[in-house]
Every structure is written in structure tokens, then in C-alpha cells.
Amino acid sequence: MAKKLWGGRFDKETDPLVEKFTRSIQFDSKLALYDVIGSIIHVKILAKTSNLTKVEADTLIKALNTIYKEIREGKLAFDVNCEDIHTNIQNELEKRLNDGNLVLKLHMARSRNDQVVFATKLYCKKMIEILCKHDIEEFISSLDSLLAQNKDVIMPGYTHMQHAQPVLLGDYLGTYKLMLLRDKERFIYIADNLKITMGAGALAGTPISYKEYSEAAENVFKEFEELSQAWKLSPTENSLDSVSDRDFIIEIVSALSIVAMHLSRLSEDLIIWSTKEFDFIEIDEAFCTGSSLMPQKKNPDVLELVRGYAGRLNGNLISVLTMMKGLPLTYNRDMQLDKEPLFNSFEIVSLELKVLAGLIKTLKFNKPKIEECLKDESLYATDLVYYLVDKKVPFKQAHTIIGELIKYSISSGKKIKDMSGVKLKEFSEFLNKEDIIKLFDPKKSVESKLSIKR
């Protein structure tokens, strides 16, 4: 069994069942880079409060500066026995110091309550700049490609999944533009709300005075490579809240789970248009699969993953939510299942961002059968009432008109455009033929929108 940061009450050991239930190093590794530059930070402060004298800071600096380099190299080997991240840290200490009572300092003042919130937050801060800055800028970027190319194309818009009228495919397209820049906008937030705080302990905070705490934040962060000089440090403000809150993970994994639902309307769209039905749309090759059995298939498996890991991450919310929700102040061991759901869902999430920029790039639109499409008449149903409007017929009186004229032309099977300028005029009076005719034009219907800042 690997040593561990408590004991000395405990006649026992560990049952070995109890050791692997509770073990959270095979996930919480994630956190190792985190929590070393936190045990810098904490070395520091003890110096300066005179816990440590500068030998020993020093010592102990320098083999933190050395494991911190291994893990960004991924040269340190994570003891899959230590009961977590913080532990196995600590482990690794005493065996390149072989000077135990010095390692055992650093825990001076310290606890992995107090630890772990500070690691998982300068995490979620990475990662958030990691999703911000490339991620879902390359997504939007690709995207932006694909408009570029198709910007004058008009398809029919749908709703209830019905025709309803044409619109622009750089409109329909730059919605999912639109969503993940809220997205972005909602990430960064979150982002700049997110306080790194030190100093609370287990619960009740440390012997180390708040100006002690205040004096060492500033500019905390400068010697960090991966980390924002632009990060702020701070001195808990209530340590029974810095311990306990995980609001800041359900918001993240919150704001997740809506971006994997905004990805995962995008691929139901894609999907549809990849139909023999539809047409609209063809996939690369290199993004889809085939079928063991059915040599002519050509699935668009990633769609259907990414609509299908929306489930994922909304169950990842539903789980620290219900984690949470009946949990008495302050920490309880139960937080220990926050991580594997926020790990999962920023892993999933960047992915299919990835994978979707690719994607994107690679769609080719079957530009004559969407035209095809725009032939259907009731396309322009809306803008044949315009046309009554124009003419001074009241609104819902011209609704009520042309809904006659298209259960007609249903129910004939003549369109509307055939059918005789006397004809028209028993539906209205104002019904012109020629004029009609020309309504049957995508770009005059999309033109027509002027409430559209273009």
C-alpha cells in the first residue's frame, strides 16, 4: 500500500477493497501539473512566513521545478497505488529528497481540501483558454470557410422539418456561428469569475494572516509557461465556502453540455441533408464509415456520435448537480466524483470541435437539387400574402386567400403558376398572373426580408 497523508489515529490498516473504492489517482492525475505549481507557490509563503527557513524553500523548490518539468514532458510515472494526485506528489518529494521531516513541511498550513479546489481551478481556467482560443476558433473559422464559398447559395428554410421559406444558407449556417460564440462569450465569463483562493485549510482556515496570503498573490503566476500572466491569485474570503463551492464546475460543465447540444443540432442537420431523400449535402469519405454487411453504405457515424454525446455530457451535469444537491458544509468525500464528469466533458467537447472543423471543411453541396427544391410553390406562400398586403387586402384576409389557392393547387395538382389569370382571379381580385409568376423566385424572396441587417 503507498503512503498517505493521514494516519496516526488509525490501529488498522486499510482494507484493500476500501483502498481501490476510495483511489482517485487514475483520473485526478489530470491534476498534477496544477497541484505541483501550488505546492510552489504554498513553499514560498512558508518561507516568507518564516515556517521554512531558505535552505529548505529552496530545496524544496528546486524538486518541484524538476517534477513540474516531467509531467509537461510526460516523463513522470503516476504511482497508480497512491490513494490520489496530492499523495503520489508528496511520495515522489520524500524519495528524491530522502529527507522525509522536510517533505512533511510542505503540509504545514495545507490540506487537500484547500488543494484540490485550487488545482481543479487553474485547470478549468487552462482549458476554457485552450477551448476559447483554438478550439472553437478553428470550428468558426471553418465554418466561415465553408460561407465564403456557398455565400450567394439559397435553400429552403424548414420549420416543424416542413418547407416554409427560402433563406439564405449563409444565414442558416452562421446561426451555428452565432451559438458558438455565445458559447465563447459564456466560457469567458465563467472564466473571469473563477477566484484561485489559498488559505482556507480543511475548512476553518490557516495560522498565516490574510495580508501574508495577499502579498504572495501578486503575480503568482509569471514563471508558469501555460499559465495567463493576466490570472489573479487571491486570499480566501470564507474558507468553509472556498472549500465546499463546486458551482464553478456545474457551471462549466453546464456551459459543456449546451455546446455539445449546439454541435449536436448542427450534425442532425448534416445528417438529414446527407439523405437520398435530401440531397443537399455531400460528406468526405475520410468522415464517414462503412457497413460490415451492406457494401453500398456510407455512414455518417461522427454526426451521430457527436448528436449522441450531447446524452454524455447532460448526464455529466445531472450527475455533480444530484452529487451536490443534498450535501451538508463543507467538503465531503463525495466531491471527489466532480472531476471525472468535467475531465469527460472538456475532452468530449474539444473533440468534436476538432473533428467537426474537419468536417466542415470537406462538405460539398449539391448546389441543382437544392435548387429543385426551391421550385416547390409553397415556398412563396408568405410572399404572395405580402403581395395581397401590398394591394391593401387586410393581413389575415390574405392568409386566409392564399391558403385557399395552395389547398387548391394541392388538390388539383395544377401549380399555381399554370394555372389561368381568370383562374387566380377567383381566389382575389388582386391576383395577377404576371405578377405572381415573378414571386416565384428565391433571391426576389430573400431580398424582400429588409428586416435582416445585411
Second form
There are 4 protein chains.
Amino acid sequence: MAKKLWGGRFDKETDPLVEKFTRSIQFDSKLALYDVIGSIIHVKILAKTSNLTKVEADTLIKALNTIYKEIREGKLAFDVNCEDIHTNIQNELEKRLNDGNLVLKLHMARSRNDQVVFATKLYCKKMIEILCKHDIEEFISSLDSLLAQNKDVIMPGYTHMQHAQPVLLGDYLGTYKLMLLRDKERFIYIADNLKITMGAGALAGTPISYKEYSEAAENVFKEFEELSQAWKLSPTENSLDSVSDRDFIIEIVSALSIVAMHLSRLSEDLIIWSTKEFDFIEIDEAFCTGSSLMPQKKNPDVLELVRGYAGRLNGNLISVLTMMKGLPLTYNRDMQLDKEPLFNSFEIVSLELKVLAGLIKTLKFNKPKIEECLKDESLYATDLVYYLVDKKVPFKQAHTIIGELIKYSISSGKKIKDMSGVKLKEFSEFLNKEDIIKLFDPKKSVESKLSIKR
Amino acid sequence: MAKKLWGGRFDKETDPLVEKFTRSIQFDSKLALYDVIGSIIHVKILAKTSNLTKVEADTLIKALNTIYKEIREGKLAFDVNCEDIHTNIQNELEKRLNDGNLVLKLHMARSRNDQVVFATKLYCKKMIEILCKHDIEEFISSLDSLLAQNKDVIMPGYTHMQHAQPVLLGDYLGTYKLMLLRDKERFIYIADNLKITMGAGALAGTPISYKEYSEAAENVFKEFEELSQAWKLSPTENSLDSVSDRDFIIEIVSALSIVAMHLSRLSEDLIIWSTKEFDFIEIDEAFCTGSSLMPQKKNPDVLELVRGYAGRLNGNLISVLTMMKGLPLTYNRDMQLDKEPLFNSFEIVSLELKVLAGLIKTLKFNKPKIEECLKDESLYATDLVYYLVDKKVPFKQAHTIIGELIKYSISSGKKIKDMSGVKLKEFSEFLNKEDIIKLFDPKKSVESKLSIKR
Amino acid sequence: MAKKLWGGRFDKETDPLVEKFTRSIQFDSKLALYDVIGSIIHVKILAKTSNLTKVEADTLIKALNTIYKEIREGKLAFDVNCEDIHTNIQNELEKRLNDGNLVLKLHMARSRNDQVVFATKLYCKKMIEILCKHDIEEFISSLDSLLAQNKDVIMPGYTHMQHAQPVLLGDYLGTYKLMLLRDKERFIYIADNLKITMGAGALAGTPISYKEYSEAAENVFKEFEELSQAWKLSPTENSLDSVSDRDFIIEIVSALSIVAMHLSRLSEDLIIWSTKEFDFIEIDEAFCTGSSLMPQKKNPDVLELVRGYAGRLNGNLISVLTMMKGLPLTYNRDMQLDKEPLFNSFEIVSLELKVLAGLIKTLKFNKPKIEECLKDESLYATDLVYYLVDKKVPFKQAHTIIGELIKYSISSGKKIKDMSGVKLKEFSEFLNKEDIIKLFDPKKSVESKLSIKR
Amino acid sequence: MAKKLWGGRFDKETDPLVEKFTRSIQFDSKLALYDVIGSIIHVKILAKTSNLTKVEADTLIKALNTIYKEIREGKLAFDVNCEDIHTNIQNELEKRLNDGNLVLKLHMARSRNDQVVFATKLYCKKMIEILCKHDIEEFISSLDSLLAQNKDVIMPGYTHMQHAQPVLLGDYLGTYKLMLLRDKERFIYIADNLKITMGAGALAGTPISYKEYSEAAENVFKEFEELSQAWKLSPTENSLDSVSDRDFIIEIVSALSIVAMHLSRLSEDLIIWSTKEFDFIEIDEAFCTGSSLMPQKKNPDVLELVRGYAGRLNGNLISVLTMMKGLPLTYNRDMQLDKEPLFNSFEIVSLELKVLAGLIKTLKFNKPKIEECLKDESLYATDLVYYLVDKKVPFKQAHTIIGELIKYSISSGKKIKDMSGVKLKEFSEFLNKEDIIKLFDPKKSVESKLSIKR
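Same protein, different state: after the form predicted on its own, show the form predicted in complex with a further copy of the same chain.
Time for the whole complex; same chain goes first.
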């Protein structure tokens, strides 16, 4: 049996299957750094309130700082037999200080219920920072560079995946930029509202005063490089809420699902564009894979996986939402199951953004093929309607006239451009061939849409 | 075949099953008012840009205002044979004005893709306002009044549904208040970020200029009583994004799922408290139901339904998230399926808050039973540990000593209070009976937790 | 306050909001017919066990039969103020017989907990029968007729949406037939395992003996036209299980989600094939819709909605699964929330199958365009590899040789067919131009795949 | 760059992030054994069809058998730099045989698309066998042994978590047995319908004939100890379906979710029963955990985790269902994402069953406390109603009379048993005190429910 943080009243050893089933070290080791930070702060509070002597506190902090450094440098080997990362770190402390009593004084006025929330919130703050400042930025900057190279490209715009009207590639891809900017804003809101607290104890608070926590909290994160100076620590407002709240997890996992949904849409667009039939883009070989059987294959696997991962993200969201359903107050062990979905969602989205940034940066547009598609006259039908409306034809009539003109064009196999002026007049006296011909021009079509700020 | 807003190029009539399958009037009639508001604004823009004469515009606005009034007063009967609410309202206009050409001029520079988003966003703004200003407020005020009546009640606090430490009922119920306050804040953020726009057309923008839309948007909502003066209309920034974005729906449905999860937790707590075995509360008869077979039954059905509806809300969230997965730009008809889950989630949560407000206001606590439970000595185990730590017993030892004391108490069937001073000393020389006895006091226990701001 | 089936011990009237919140008549009226059937059977059991006189039983059965007939003919107007359909039907009985005491004798040895399960299970049996015997059959027969018309069409087969190898359209569409056949089998399994029982009471059984129920159950469904003679009624084996089990709901809703997923895949295929760029199919106008702004549009809305509804079905599944999570035994009111997702999933899938059957029957393939696509030489790369392997070139080398040949073909812009025999030999001495040329033949390629039973 | 199974036409190396993003070895190594089995069979087919010489085949099979043995003994170290397990095993072969050409001949007429499905299906067959024959059996046998010890225990039955009627603990726990038996049956059905096939190639079949596959398939699994002799291999019926079907994954993950839901209900029941207030059971210490702060705590963590994992299982189901939504035929890389949810769901459920089997076997019932609860007179209200009905009081009246009697009992604080005969007659002349008193007997109450087969 592995050493545990509890066990005084127990006669029997824990069943080995129970140990396996309840263990979380295999995933919560991601919280190691944040747990150590929490311990350092807690030691300082205990010293200030005379629960630890100065010598004791200094000894502990020194050892904790060493462990902190080792974790940062990836040198600390986690012990998979520990119950969780908190036990693991405590055992490390004990191993180094060889003074169990001292180490266990850390439990004074502290509980894992509070400890876990503290470390998880810090982790979330950090991951959101990385996501917003690096991953999303990098993705958007890739998109921007692609846009810069193709700023004047006009392409068919689609609704219902059918040709609708010509649009600027810039606006098309700009849509994805807007999505990611919304995502970023959403994360910033979530992070700003994420209140990092101490002092909840197991659920009922601790004997150390609110004032002591408030004072200890001042500038407390300053010394840790990982942490932003803008972040704040506060005493708990309601200790029962502190240990039983997982709103922040759900908010984050939900926001990550929205990012994944956005990226799945982009991927679908690119997959369709890379089909032989569309042939709008060329994905760089470094971002494709092949087939062990069919030598010609160059598959957009990255995009397919991004599309598919949207399902995984939704699953992670359902996992935490369902887990919290109907849980009575306060802490219940079910809540331990928030971490894997949270970590997994963060990691997938972060990797997706990185790998897509690379793929996008190297994307090539097949401009001749796109231009060819713009010859489809139906793309200009709305422009023809607006032309008639300008000539004071009531909208409904204009819509019907052009509808019939297109119907005739399809059934006769004759392009509108190739119809005689006389033929056109049969549909409407206002259809002047000379004018009409000029409308089948992607640039003119795009420029005539004045409602968009350029 | 019902009249449609399109059809020029079509030879055949729509298959009746297709009409049934694609119809949305049965649910999108909830958007009626907001659709009419959009039409009034659009008419004004068309008049300003000379797409309508003043007379035409006045005629249309007058008729639209009548329809608006009828909808507000619940007097407009929706026609379930229409394709959607937009067609329905257009037909109403035509019926009243008897001038199809005039009515159809409304389609100039407008598309249902944009129209639907406009109306849905206004609906969301309104519903969030109601939720925050009325439903959540009413719920919290009920909770406050319950708290006022029971402010000094102390009860057993639970972790893992096991007795942990005494806590104030005020803090317990205050946890639910905090949850709802977080919910409210989250909704305010969402509403603030919900940008209501016009000018996207089908996807590519319209021939009316950005400037015209900007000017038309000034103070445009002022005249509509339903709408807050603080809300703003803007021209679209990116027309492709405007018609293909459903982030706001997912954000709202996700936030509503969190509320429903909170309420499911409260319900579970109350259901457990109303069991014969706990017997902590009495739910008013007006909020219970009985059994057709068992005459004694008084069941907390309301709470059970609230608990169960958390599943429905999760389902609605998955419904919209999955629907958006992998959708290429821009508008696709799949997106029509956002409305039922959105409407349903709003309505359930709103009704839950209202009915729970009533239930909570009439809740009675069974104080003698709760006090009885506070006699459980194990609730004070942590206080005993703190007592020993105060006497300079290292934490680990203190924890072990009290663990063993409790084990002995259970196995011997003897209360700690009833043990002799000598017996107590066997566990630790620092266990002074006189002191110890005073610790088994709920009030003292609660007051000794100084970390919580009171 | 509406009349209720319970209420003896209650002093107060139910709060009107509670009535609204707990009411189910708006959806469970779908169970009307099955509830009446249950009542008729129950009356017979009560008569046989002398709980009703023959006269009483005859009177009740006569009235129930009238109601049964009216429901079948759509003549019974449901009363939306009733709590549920069971109350509604009881009120109907009372109205007709004008003898409340007689009607209420029906509650002897019966409980809504059992009654609801009975009616829901019969409804499920019936709906599965319709789905399997009509909807799926009709869909498959449409697919068969489309296949019959296009049996020899060869098309590019895709993996990763990239050209892979030529395949028969018959095999392509046959995949969807296999999916639906699997679905049908799955439903038959579920229906066969759906045990319809009586005698559970509220949870603890009834004073009527197992033997009486067994005898009453014999051939009991024979007289009801809706019901299959193959279905059986049995006494409950475990009354607690009978009232608390909702496995059958989850199984069905899960199986319906799989159907919806299958249909979403078919829809995606058809949507892609109907793009201007693929242009493989023409969807009949009767199954498309247009645009109020863009007169050229002919959109595959039906297919998009089918694609999107896969999300709704997943949502319904999550709704019931989450609702059942962590529910203690036995019946809890949460379970009432199983019905809307169940009904909704059945109705969507049934309508999807019907509307798709129509769409498929009228689908036209654009064979010239498909043939054009088959000219892509990369489709035959695997055949070239097999050719070399036949010449005893080790597989790996063959794969590399053809890979390089294709790379050269792409970079040089030269078709393999147009390369000289000498050039080909540069890649491998075994590449005989005369032989090679014959391999670029869709028919030959398909026929060379001997592993498939034709 | 790691060695890949493809790459001939590629000039560039794969981007390292892409390698990381697309890699599956970290989870699909679970398929190792089944992949080797597939390779052995494939070698035999290639030998029979002269694609391999006898010497080549023997060499390959010998090496594959060695690898097979090493995997079974846990001796093969997987190489986390490989793309997937199939590449890993191929590399192992090459390392041992030092003959790349020979090893790569294995790719003849084979594709990973088919290979992955083959291995995954075998894995599923095996896991279902283990689940049904060991895990579920062990769980049920634990339940049976608990029942044997407590067969005559009567306890309060609950609906809406309120006292309803007395029931046998045997029937209560028997409900969970029935759930698991249904689960088992469901899995057997799924496994029986899981068709293991070969010959699909990448999507279009292979040049090896159906007949060859049929003959090769005969008794092919016999030699592998892991595999049941009852399992069959068949040639593919439709090669496109073989590589694009994931129904079996969804069916299994859905069935596992139902098991997890069942176990979450059991856990909730036991958690509630182990509260101080219910105090119906004692969970063995070996299956509980404590608190690092509160020395008295003995928490039912195992049960809480089981309850919470129901959410994880739902999430996994949504993950695969969403992933498959709207995927065009045939194989798409998204499908690789089916494995983690599948493996995870199997492992969680398997471990849950094992750990619960241990917990249940050591569970102790607190019979005195349960008996105390049976003194609640309201549990017998239905028996009182039946008593009156027996005296020919119409049901409605009987229900009302007993309802009023209970109301009086509650408001007066007087037990029915303690009321005078005269008082009882006030409620109904048929209420004979002598008779009535005998009804408040749990055993009699249970025995009077004749509808249940004993």
C-alpha cells in the first residue's frame, strides 16, 4: 500500500483495486508546479500565524523551491504509485527533509479539497494565457500572412454549398479570424473571472483569519516566473462554494469546444477545396500523409483529425457537465473526474492551433481554377436583380425575371452572355445587353456590395 | 403548396413532405415581434436610400406597426402552413395592403439569412434581460428571505455526503446564491458581446452603403418598448461571418446548462433533506404532488423534474454543438436547427427559476432534527485536532490521535464526552476533558473558522 | 386547479406554476391509445378477480372501447389542462359514465408508475414496427430503384475525400443499404427484448396473483388491430425493476441516433455531389428550395436538415442518459422526461426516411461528368502497383516506382498514357506501355478486384 | 522522421508537429496482438495465392509468432515514435528478419483501412467476452452472495425517495442484477453481430478472390489461444462498407454507457444509505478513503467515482457519435478517433465492475436501523386502502379515507396504532382496530403482494 495523507481511524489497508481506481497521479501530475506554489504560500501563512517557526518555514520553503525548480526543468520523476500529485510532492518533501512531522505540519488549516482547486485554477490561468498569447496569435498571424499573399483573390461565395455570389477570399478567411478573435475574448473574460482563493479548508474554513489571508495574498505571485503579476490571490468568500464549484472548468471546456468547432469548419472547407473536383488549394506535403497501398495518395489527414476532434471536445464537455449534475454540496469525489477532460481539451486545441498555423502558412491557392469557377453566370444573378431594381422594376418582378432567364439558360444550354439583345428583351425590356455583359465581372460584383467596411 | 418567398426558377412544386420537413413556423413564431422590428428598420433604410418612396415607406410602416401591436397583444394568429415566421408576416402585410409588389420590395438588399440572425439576436437579448432582471432576481430574493428566517441555524456540513464539520445554513444556501450570481454575470457578458447587425445580405453584403447602415442604426431601437435603449445596432463588419456565426447560440445554451446544473444540485440537496431519514425540511404542499395509489405520498416532483431537466439542457447543448461541427461557410440550412434547443433551454430554465422561487419561499426547516444531528461527535474531530495543534502537538500526530480516539469511540460505543479524563489522557496527555467537552459545540466550532468573512 | 388522480392527504391546492411545470399532457397524449388498451386489460383482470362485478366491467369496457375508437379516428380532443394523458382519459370515462366511484375503481392494484411504462413500451413496439416495416423498407426500395437505373455506373471511389480507386456506384450506394439493414436488425432485436408487463403496482407489486396476471395475459393483444399478434404480455418479474427501468428508451434513442448518423453521411455525400464543382447529381426541384434574394439558387435544404438533425438526435440521447445518471431506485419523477426525446427522435428519423425516399427516387446522375472524373490517372495507381507485383517486383519497390511515376507526371504536367515507352522504362523495366495503357480503364479496374462477391 | 508505411510520391518530410498530431501508437498499441494475428492470416492467404513463396511465408510466420508470443508475455516494448501499432510491428519484423522487401510484401492486397478494422473488431470481441464471462459474472456473484446473507431482510421501498411500501432487500438488489443481466445479453447480441472480415483493401477490394478468402477463413482462429473457436472470419461483403463502418464501436460504447448508468444508480443508492442519517449500510474500510484534515472521515470514494464516471462514458459516446456525423464515404482519418473513447469506456466499466464486486461482497447491512425505519406507518397506507377495498369500499373513497387518516396522524402527532377504535371508526366504519393493527407488519405487507413470482 502506498503512503497516504490520511488513515488514522482506519484498521484495514485499502484494497489494491481501490487504490488503482481512485488514483489520479497519472494525470494530475500536470498540476505539480501549481501545487508547489500553493504549498510555498501556505507555509508563509503558517509562519506568519506562528503555526510554524521561522526555521521550520525556511526549511520547508527551501526544499519546496528545489522541487519547484526540478519540476520546471522536467527533472522530477513522478511516482505513479502515489494517490495523487499532492501526496507525491509531500513524499518528495519528506524524502528530502527526512522529517515527517515537519512536513505534515503543512496539513494544518489546509485540505486537499481546497488545494486541488487552487492548483487547478492556476493551471487554467496559465493555459489560457498560453492559448491566447501564443497559440491563437500564431494561428491568426498565419492566416494574416496567407491573406496578405492573396488579398485580391475573388472566389465563389457559397450558401448551402451552392454558388451564391462572388466574395473576397480575404472576407472568407477573415471569417475564421473573427471566430478566433471571439474565442480569445471569451477566454480573457473567463480568466478574468477566475478567482484564485485560499482558506476554504475542507469545506468550513480554517482557524486562520480572513485578514491574515488577505495580507498574505498581496503580491504573492510576484516571485513565480510562470505566473502573471496581474493575477491575484484572495481569501475565500464562501468556503463551501470554493470546494464545490467547478463552473470555471465547464466554462473553459465549453469555450474550447467552440474553438474546436470553429477549426472543424475551417478544416471541412479546406478538405472540400482540396478535392480533385474543387482543386482550389494545394496543401503542402509536409502537412499531408500518404497510403501504404495507393501510391498516389496525398491525404489531408491533419484537417480530418481536426474535424473529428470536435467530437472529442463535445464529449469532454458532456463528461464534466454530466458529472456535476445533481451533486449535493459540498465536495464529492466525482469532481476528481473534471481533470482529464479539461487537460485533454486544452491539449488538443493547443496542438490543433499550432499544426494548423503551419498548414495555413504553406497553403497555395490554385487561382486559375478559382477564376474558372467565377465564370458561372449564376453567381451574378443577384447583381442582375439589383440592376433591374435600379431601373425601377419592382423587386418581386425582377427576381422572377432573372429566375426565368436562368431557367432558360440552363434548359437551352446557352449562356446569358451569348444570348442576343433581342432574346434578353423577351425577359424584360430593361435588360440591356451592353449593360448586362459588364455585370458578369467578379470584381465589379464584389465592389458593388457597399455595405461592408473596407 | 403554401406561398413562398422564392421560386422564380422552379418549374415544379415542392413535395408536400419537403414542406413539412423544412417548415419552421411551428417554433420560429417566437421571433415574430423581432422580425417585424427588423422590417420596420429595413423599410426606413430603403426609404432613405430611395429604394422606396416616402409614401411606400409610410404605408409599409403603418401596416407593420399594426402587426407589431397585434403580436404584442397576442392577437395575431400564426399560419402554420407558412414556411416560416418571415413568410407569415410578409403574407400578413400583403393581406392588409393588398399590394404584393410593394410588400416584395422589402426583399431589396435583404435576405432571410441576415433576417433570421437579426431577429434571433434580439430575442436572445430580450430573454437574457428577463432572465437576469426577473427570474434570477426573484430566485435570489426567495433565497434571501429563507436565509433571513434561518440565519443562525447551524447544520452538519457534508463532504462525500458524510458528516464533515458544522456550518451555517446561511453559508450553505449562500453557495447557491453565489452560483446564480455567477450565472447572471455570465449572461450579462454574453449579452454585452452580442452584436446586432444589418447589411449582410445573403452572404456578400448589399448595395446599400456602410455609412447608410451606420446612420440608420443610430437610436433605432428607441421607439420599441420591448427593447432596451442601451442596445445598439451596427452595420455588419464581415457579412460572411454574420450569416454563418452561431457562437452566441452556443454560448447562451451552454450558460443555461450551467444554471440548470446548479439548480439540479440544489434540488438534489433538497430531495435528500426531505427524505424521511434526513427530515431536515418540509416542502409546502402547494409544491408537492401525491400518488394515485399510495395515499400517504407527498412527493418532491418539482425538484425531481429540475434535477432531470439538467439532462435536457445538456442535450440541447450537444444538439447545437454537433449541428455546427464541420459546417463549411457560409449559411447552411442545418443552422435552422439552432432555434428549438435555444428556445427550449430558455423556457425550461426560466420556469425552473420561477417555480423554485415559490418552493424556496415556503420551505420550512425542521430545526430540532437538524440540532439532533449536530450531536454527532465526529463533526468536531477537526476542532479536536486544531486543539492539539494549539498545544504544539505536530499536525500528523494530532490527526492520528483523534483518528484513534474516534475509532475507539465507535468500537466501544462510548461517546467521547462520556469518557473519563483518564481514558482521554491515554490517547494524548494534552487531551484535557474539561476543554474537550466545550469543543462539541456547533456555534463554537463555526465561530472558530476565522478565514471566512462574516 | 385541474382534477387530479391523487390528493387525499393534501390541504392546499397545487401552485399553478407547479401544475404547469409538472404537466405532461402536451406530449404524452401520444400514448393515449396504449393507455386505453392497458385500462381495458386491467378491467378484465379486476373482473376476473372479483374486484369489479361483471356489470361494472362491461360498462367500463364499453366506454373504454368508444374512447379507443375515437382516438384511432382522431376524434378525441385532448384536454391540455389535465396533468397527463392518464388523467385525461380517466376524466373522459367519468364524463361519459357519470359515475366517479366506478371509474376510480380502476386504480385498484394499479399505479401510474406501471401504467406509464406499459403504454410507453407498447408505443415503442408500434413505432419500431412502423419504422422497420414501412420507413426503412420504403427508403431501401427507393435506393434499390436508383441502383437498378444506374447499375453499371462506375465512379471514383474516395478515401479522405481524395480520389482512391474506381468503384461501382452500386457498391457505393449499397453501403447505405447495408447501414439501414443493420439498423433494422438492431431495432428488431430491441423490440424482441422489450418485455411488456403488468402487475408492478407503484413499486411493490399488487394483491392480484402472478397466476391471474399470467392467465389474463394470454392472447390479450389479439383484439387490438394496432397490435401485432406476436407481441406478448407478461406479469412483472421484479416490480421494482419494472417501474425504474428505462433501458429500452435509451437503447431505442441510441439506435435512432445511429440511423440519423447514417443518413447524415448520405446527405453529406449528396450535398457534395450536388455542388457546382462535383456536379455528379441533379436533385429534383420538388426536393429543393430557393432563395428570396438570389434567383438562381436551388438548395439541397432537405439534405442539410438531415445532416443537422444528427445533432438533435445525439442531444436527445444525452438528454435521457444524463437524466438517468445516479437516480436511486425506484421511480423518480425525473423519468417523465424520457418521453419528449423519445418521441422527437422517432418522429425525426421517420420523417427523414420518408423524405429521403422521395428524394432518392428522383435523383439523376450526371454520367458524363462522372466519366470525366474517371480519366484521372491517379485512380489507377494501385492497379499499376499490382501489375508490377504480378511481374514479381517486390511490393515496396512497386509502390515506390509508381509513386515516383505519379510525382513525375504531376510535376511535368504529362499524363502517364502520353509518356513514351522509353520514358516508362526509366521508372521500371517492367512497365510495358502497351499493357499499362489498358489499365487506365474503370471497368477493368473494378473487375480486377476479385475479393468482392458479385 | 520516423519510418512510414507510405511516402513514395512525397518530396518533403512530414512536419514534426504533424507526426505528433497524427500519431496513434500511444493508444493503439492495445491492438498489437490482434494486428499480428491479422498479419499471420494474411501471410497464409498470400502464400496460398502464390504472392509469397512457401519459404517467404514460413519465415514471416515464424517471426510473427515470436512477436505474438512476446506481446502476450508483455515483453515487447512499443516504440512511441512510430506512427501507429501497424508500423511498429512491421518495423519489428524488419528488425528481426533484416529483409525489408520481404516484410513489405505484406502490403500486397492489404491496406491499413482494412487492417485497423480487423484488429479493432477482434479486440472488441475479446473485451466483450471478458466483460460478460468475468467482470459481469463476478459482479453478479458478489451481489448473489450479499443477497444470500440478507435474503429475508425487509426494507422501506422508495419512490421519489419517499417512503412508499415495504419491499424485500432481495428484490431491491435483484433490480441491479436484472440490469446487469440485460447488459450482458445486449453485449452478446452485439458480439454475435460483429462480423470480422478481410479483403476490403483500401476501399475497393483486392485482386485475391472471394473464394480464396472464404477458404482461408475456415477455422482460422483455432490456433490462437486468445480467440474463441466460435468466432468466424468472412470475406468482405461490401468493401466500401467494411472500411467506413463504425457502427460496432458506437453500439459498444452506447452499451457501456448503459452499464455505467446502472452502476451510477447503484452507487447513488449506496452513498445515500451510507450517510449518517440513513445509516443502512457499513462499507468495508478497504473500500473507503479518509481525509488529510478531518480524522473521522470514512468516505465512499469508490462509489462517488463510479457515479461520476457515468459522465465520462456519456462523453465518450458523444465523442464517437459526433465524429461520425456527416462523414462522406469511405474511410476518413477522423475515424482514427474512435479508439480512445472505445478503450477508455471498456477499461472504466471493467474496473468499476471489479471494484464494486469487492465492495459489495464486504457490505454490511445495519438491520436494526432498517427495522426502525419500517415502523413508519405511512409505509402501510396502501395496505390500509386495499383492506378497505376488500370491505367493498370503492377505491376512491378508500384512498381518501386513508389520506385523511394519515393527515390527522401527522397533525395530531398520534400514531394510527395508538388511536382508539372509536376514533378510527370516525374515518370509516370499516376500519376495525384489531384488523388494522396487524397490517403494520412489514412481512405481512410484502407477502400480500401476490403479483410477484417468488
